[in-house]
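Below, in structure tokens: the form predicted on its own, a single chain.
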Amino acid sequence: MSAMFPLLFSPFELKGLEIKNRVFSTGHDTDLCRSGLPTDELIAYQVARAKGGAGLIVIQVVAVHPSALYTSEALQGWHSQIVPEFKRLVDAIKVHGTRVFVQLFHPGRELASRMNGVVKTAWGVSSVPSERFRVVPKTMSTMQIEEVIQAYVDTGMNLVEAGVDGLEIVGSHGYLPAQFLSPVVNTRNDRFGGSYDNRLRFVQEISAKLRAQVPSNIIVGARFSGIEFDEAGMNDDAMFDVCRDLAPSLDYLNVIGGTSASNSGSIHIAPPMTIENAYMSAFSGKLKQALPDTAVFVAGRINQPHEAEAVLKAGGADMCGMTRAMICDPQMPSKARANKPDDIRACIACNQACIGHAQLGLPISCIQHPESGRELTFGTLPEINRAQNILVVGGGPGGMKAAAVAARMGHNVVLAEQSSQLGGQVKLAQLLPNRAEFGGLITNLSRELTQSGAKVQLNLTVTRGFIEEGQFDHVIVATGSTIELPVFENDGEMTVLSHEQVLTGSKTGTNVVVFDWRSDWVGIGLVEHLVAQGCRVRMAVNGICAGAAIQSYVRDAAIARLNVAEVEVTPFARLYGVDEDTVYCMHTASQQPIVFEGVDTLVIASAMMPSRILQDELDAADIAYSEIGDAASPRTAEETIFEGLQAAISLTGSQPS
């Protein structure tokens, strides 16, 4: 029991099944899969969360067909293999007292890959295109349906072999049990579509046929969307009275928000900073109201311990889900138990390194937890030869990670930052609009800071002569990055201001032209900035569109506010230049003219240059050292803490490959 989070920590039966707290890990991707069956890695990153204290880890989806093959990675409950190799799995997580459940998965129509090198036909309810994914399915017959559906329950029974807890159906996100029970997508005339109670039909023969023939004891839930987010998709009316007329065919509902079937949707998947905490436990909270014996489950963007304290307290749910937190942060919910909440590593939902890595077939991570999906390589600092004196020169996310770790390896170590506050671009980054939380990495990387021991010297200008009286044996060269506006015709005439002088007060006109070179957040951060300062906001985009350097919810989420916002948008932008009072571009494809007339100011997101003035003096002096993140070439917070953490564990001469 913890005294802070009394409810968070108090056990939960469920059919007979003690889970030890409310803390769970809901399924989620992670390409730590291979040849369809778990790895190594895989073990590892999920005992990672079993050790840090997570009461139930519900493992991410099963293939339960071959039609139900989402990437050449997935797991498939039907390998000869996947009894042993997922009892590995099961094992490992169930020594630290962590429940598991396993979710049985089948995609239908929401097919977006491609398995050696050729889009598979997807299987889908009904012939109705899936407009995120542009799949226009196969209409299953109805031999096909009984065939999955027996699917479902062959890959259970493997499962429960294995050694599983429980098993979940995944009906959310527009996935084949959700297009059944959507009357837009569903349009068949069988036994399976057309009234209400057909529709229902998928899930409960597939939930009747597992009971049929798993043990008692043995859970069987299922996850819905609890509102999809989409005009065209189920409401939360729809939604409640499907949760409440299947609730008696399940022994629990999960509830989430979205739907994979479009843009709107998609960005509940995995909502970005900009949506609210804890917000779908308005949802869950009525059904449990509606549904008193039967357990909730509720995800979505709840962050810290007391978000789902106060979601428990006020009855939103039986159990929280709290992936990214543990993404994070894996030793989360021991930190919460032992009422050290400011100790936790907290989420701040920027989706690069979790759902974004996912999205570009890469393993799972986190931008401030690099170790995170690299357990095997990073979990365990190596022990060092003897104790170095080591000099990090820079105070950015990168500079942090780096004097953080190796501090805590036991080396003695100096940071030491030229500026009055720890930070680096950072400090910019959560002054733009939407963008508070990303601060979070300053607040988190300050914390590891100060328990590592690491000595801070603020105000510090380091030069050769300091390195050479404080007798370091290493430098790290964390000296990031500084504008470099590009080089364009410009008779004078016309303000032009970069990001960083529009961030820290200088001011525009009232009709404005951000370019954004960049394609990332900060030339969006910059348009709404201006918009919210009553500006006329015209912005050229050096990409194909807005934000198109940053994982997609993210920037669907960014594209939307623009478009109510009435900002005008030019992608393939290139800037040639500007005189009194109009801005000239180039088309990037095309080479024609973009002309932007009536324009006060000019306001460039542009690229960053490596700061090299120390790098140089130190070869001058051949003083040992090692440089990362944008020091060495600009990037983003990812790289630089990734490399911070790289450089630190390289100082034992024994640095991972």
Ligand SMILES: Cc1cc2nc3c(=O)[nH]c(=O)nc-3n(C[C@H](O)[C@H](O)[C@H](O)COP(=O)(O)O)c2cc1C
The other form holds:
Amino acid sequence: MSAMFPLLFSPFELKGLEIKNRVFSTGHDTDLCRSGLPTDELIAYQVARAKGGAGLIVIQVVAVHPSALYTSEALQGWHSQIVPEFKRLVDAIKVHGTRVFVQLFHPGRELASRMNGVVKTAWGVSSVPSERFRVVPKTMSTMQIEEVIQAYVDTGMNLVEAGVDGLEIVGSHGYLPAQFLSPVVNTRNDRFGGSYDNRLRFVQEISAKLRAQVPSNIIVGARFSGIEFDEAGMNDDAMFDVCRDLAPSLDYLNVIGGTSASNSGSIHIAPPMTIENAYMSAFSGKLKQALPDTAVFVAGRINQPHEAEAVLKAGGADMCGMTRAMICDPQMPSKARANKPDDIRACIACNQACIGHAQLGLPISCIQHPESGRELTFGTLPEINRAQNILVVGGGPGGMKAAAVAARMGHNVVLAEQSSQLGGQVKLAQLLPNRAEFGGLITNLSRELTQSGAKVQLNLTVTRGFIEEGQFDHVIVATGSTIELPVFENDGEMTVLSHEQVLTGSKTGTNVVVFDWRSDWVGIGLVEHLVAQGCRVRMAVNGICAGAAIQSYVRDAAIARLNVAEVEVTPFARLYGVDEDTVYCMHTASQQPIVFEGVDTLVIASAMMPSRILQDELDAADIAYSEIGDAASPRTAEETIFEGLQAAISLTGSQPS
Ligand SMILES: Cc1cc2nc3c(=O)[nH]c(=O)nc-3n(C[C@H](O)[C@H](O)[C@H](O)COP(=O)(O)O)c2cc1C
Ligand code: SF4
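Since we've got the form predicted on its own here, give me the form predicted in complex with the named molecule too.
All chains and molecules follow, beginning with the one already shown.
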């Protein structure tokens, strides 16, 4: 029982299965599987969440049939070793009192990747193309549908043998079961298509067959998108009817939003920070009200325990999915239960290292908690031989992480920051429109720092004298980077400003070109900032589209806003020069000119250059140091925090001082 979150930490009984609290981790791809089986890395990853107090973990999708293999590393439900290897995973989680369900998966036409180098034939309900991945599936025969239904059952049986408490049919996000439900995608005229009742049959037959074969105590539920957020997709009214009519065949309904089939819909697979907290709870609450005897789960931007408590209090659901919340802080449930919500490292829905990694085929992690997905390497802090005096120079995210970890290891750490505030470039990044939540990174790291015991000195410019006087054993240089405007011809007439100048208040004219070398959040934010001030803004981007360098759901949500604001975006641009009222770019592929006339201000979202002053001094004085993040090579918060962790971990005290 928790005084602050009494509902969240009350047990939930589902068909006789007691779940110790209402927090669950929804199924999410981790890329921690190999050759179709779970790895030790996946076990360590999930055990960290179980230890951290999750009531229920829904393990990521298991492909039920060879035609369901959406990546070469997906878990394979028919693998000869699936039972013993999955049992290791399930047993390891259950030791901590956490219940385990698993997702049964077939993507149908939503085949995103290649297998053995080639694009596979997608098995679809009909040959209706999928827009986002440009897939034209083959229409499954009735026999193939029956084969796939049997494959769901066989996979379910294997996983039950491995010890799971429940099975979840993935009917969300436009995957195969959702394709059967949709009158647009399902154009069949056999018993699996045509009428509304026929469209429900695929899910009903899977659940009926599973229920007939698995022991009666095993939970059989399904995940559905309450709304697909696409004009061509299922809306909330249609999905309400579907959920209501499928409820009798299922033990629970797990609600989320979106579809993989379109850009607007896929944003909701991992909703970015622009999307309201707990936004799908209105739909799940409506279901709960209409179906009081059906267990309803919900997820989507429930990133803090008070959000979850509010959902439960309002009758929005029985269980709250808090997935990225626990990717970011596996200890989130225990901290909330102990009434210490301020200690939680809150997920900021940046999508950079969780779904961002998954889309690159890389193991899951978190920009704020690089230990995630790397539990076997970084899960336990190394022992130190002796406490060293460590100076960390620079109070950006990398310096903060390095100082906090080194101090937790037992070193005497001083963090010196030149300015009056910690946070480095995050201070600027949080000023961008729609990016305020990114500032949570400073709040979270400040808390880690305070708890670590590292000593913070603000307004301190570190000199060689300061280092020599302090008798530091090691210096971690986290001094970041400074803006470097690109070289271009400038006749000196036009106002030219950097992104930093604009974000800190410098005034522009009303006809602005934003040249975005970075193709990340900064250029997009600048444009939105200037549009909000009433400027006419044109955007020239060094990339194939605005935000080409960022995670696709964050990018697509931003591109949607730019489109609504009628911003003209020109891709493939290199800045060439400016004169009185014209900006000249060059097309980076054709080398042809791109000309913007009638411009009074050029704003540049430019590259950064490492601050090297301190390194040169340290080299000259032969003082041991490591450099991290932008001070070595300007990149993102993810790299600097990761390198902060690495730099601290390497300070075991065994190396010569
Ligand atoms: C890395 C990652 C992988 C995901 N993979 C899946 C998946 O395989 N199946 C699924 O149903 N949802 C998947 N999702 C969506 C999550 O289950 C969840 O709905 C989403 O993260 C929103 O919940 P949250 O705001 O609590 O993170 C994934 C999300 C992330 C971040
Ligand atoms: S990378 Fe960003 S979105 Fe993903 S878990 Fe971490 S903070 Fe949340």
